[in-house]
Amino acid sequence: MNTRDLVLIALFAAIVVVLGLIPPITLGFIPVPITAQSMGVMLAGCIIGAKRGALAFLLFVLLVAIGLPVLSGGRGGLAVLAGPSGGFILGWAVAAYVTGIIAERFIHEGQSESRQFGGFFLASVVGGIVVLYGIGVPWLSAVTGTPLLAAATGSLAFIPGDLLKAAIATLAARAVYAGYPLLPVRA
């Protein structure tokens, strides 16, 4: 860990806080809101890599846990982490790590632009959607007492928006990588 790593970790935690300023959208049939903060998972993993991306989200979750209103809608505190959204929030660090691992393995200098776009999109979808839902949906089911299949089915409404977030994260990550590559190389 050097000074640059610490700055990038703090910067991405701050970016996620800023993404929380965008008001959440709540759907009536599921108690978890749609927020722009979940796109931060994809951005952090794809731009600064697995380790730094996960640490940025651990820092962010620490800010939430101590009660700072950094979540979308001005929420924060242990009660939020223990609620229906808690699994998704706690899963952000794991999802950022997986997103980063995939990006680090699939993105290399000298690749065609289309392969880089494909790698960033794959990393965003697998880490930022599949892994995140794999952690968040069972938590949602357990906290609300909803059967797992019903919670998973209700969560399908979020997939189109998450795919749009993955596309935006892909475009941003490719632009940053082209101008100022921060993604560590992994064999």
Contents of the next structure:
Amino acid sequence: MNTRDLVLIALFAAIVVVLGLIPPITLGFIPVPITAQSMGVMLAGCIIGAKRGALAFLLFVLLVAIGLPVLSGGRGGLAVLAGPSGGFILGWAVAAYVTGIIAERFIHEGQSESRQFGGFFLASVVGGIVVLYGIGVPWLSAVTGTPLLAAATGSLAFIPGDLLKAAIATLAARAVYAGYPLLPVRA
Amino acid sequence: MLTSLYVEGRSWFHRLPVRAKLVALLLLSLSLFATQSLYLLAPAFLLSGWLYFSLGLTLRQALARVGFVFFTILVLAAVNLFLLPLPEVAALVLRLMALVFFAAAVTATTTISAFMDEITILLKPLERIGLLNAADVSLAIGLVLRFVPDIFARYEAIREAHRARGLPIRPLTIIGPLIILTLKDADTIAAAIDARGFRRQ
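Switching from the form predicted on its own: structure of the form predicted together with the partner chain?
Every component of the complex follows; first up is the chain already shown.
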């Protein structure tokens, strides 16, 4: 890993911290507030790629674990990891990795704009929603004893908000790709 | 901006080495998940709660730190009441809350530098097989802490620019420029690090 990769990883982790400081927005039609931070996983994979995105989130989780209040709302510390949603936090790195793999596969220079939008959206949905819930929900079910089916049904409430986040992440990732491409090219 | 969750204090738990606390947390979680008995879980809950509240935090601070996690636990417990027998739900709630109290106590009594020393030791085997460089991890953490205030200032500047032009403030129109402007700094910072020979490559 060269120094530039190291710096990109650290800067992206810092961006995720800042996204947590932005006040959440509540939309009228969905009950869940949109925090910019939870888009970080999708953004990391789509913008700096699989390996660097995953490392940025490993670094971020490390900051949580050593007691820095870097999660949105000033939360942090081992207590959050020990709680029911610990699986989601630990799943972030994997989710960012999968997002990055898909983005690296599907997005190339010279594609039509709409194909790039499609690729980023697919990467965000599969990595940031499917993979993340695939880790977080069974974890939550195991820790809290809530039957898996009930936990999964309950999580459906968050899906509309997450799709909206995937759409915002897609637009932002494509804007960054057009302005300052960093996504590694996959042979 | 990023003040650690560490709380100044001189309790016996503060003086315990980090490794002992982390091992205790691990053992506690393994043993609490191994039992269903309320006769074991209830004392564990009371003891770790007592430990946490005896660390010198004011009641309000103490509750603010664990409040959100407890809220989630209670919401899930309310769902569980419809699906599981009552003693089982009680066991689940006591176990999780005991763990959260203990974990919060570890966080509140351990400084960042103590954690970092421990992490450096844990990373040694990975370093030996050439997977990563332990010094890089501390460098990366330092970079994050150094740049969060700068990036936040940049966010504020972009927001002010929106306001000055009468544009609505939407995450979408802010995140793009924020990321591009920040990541564009990477080359300069990387060059500065290499010029000072921090990574000896």
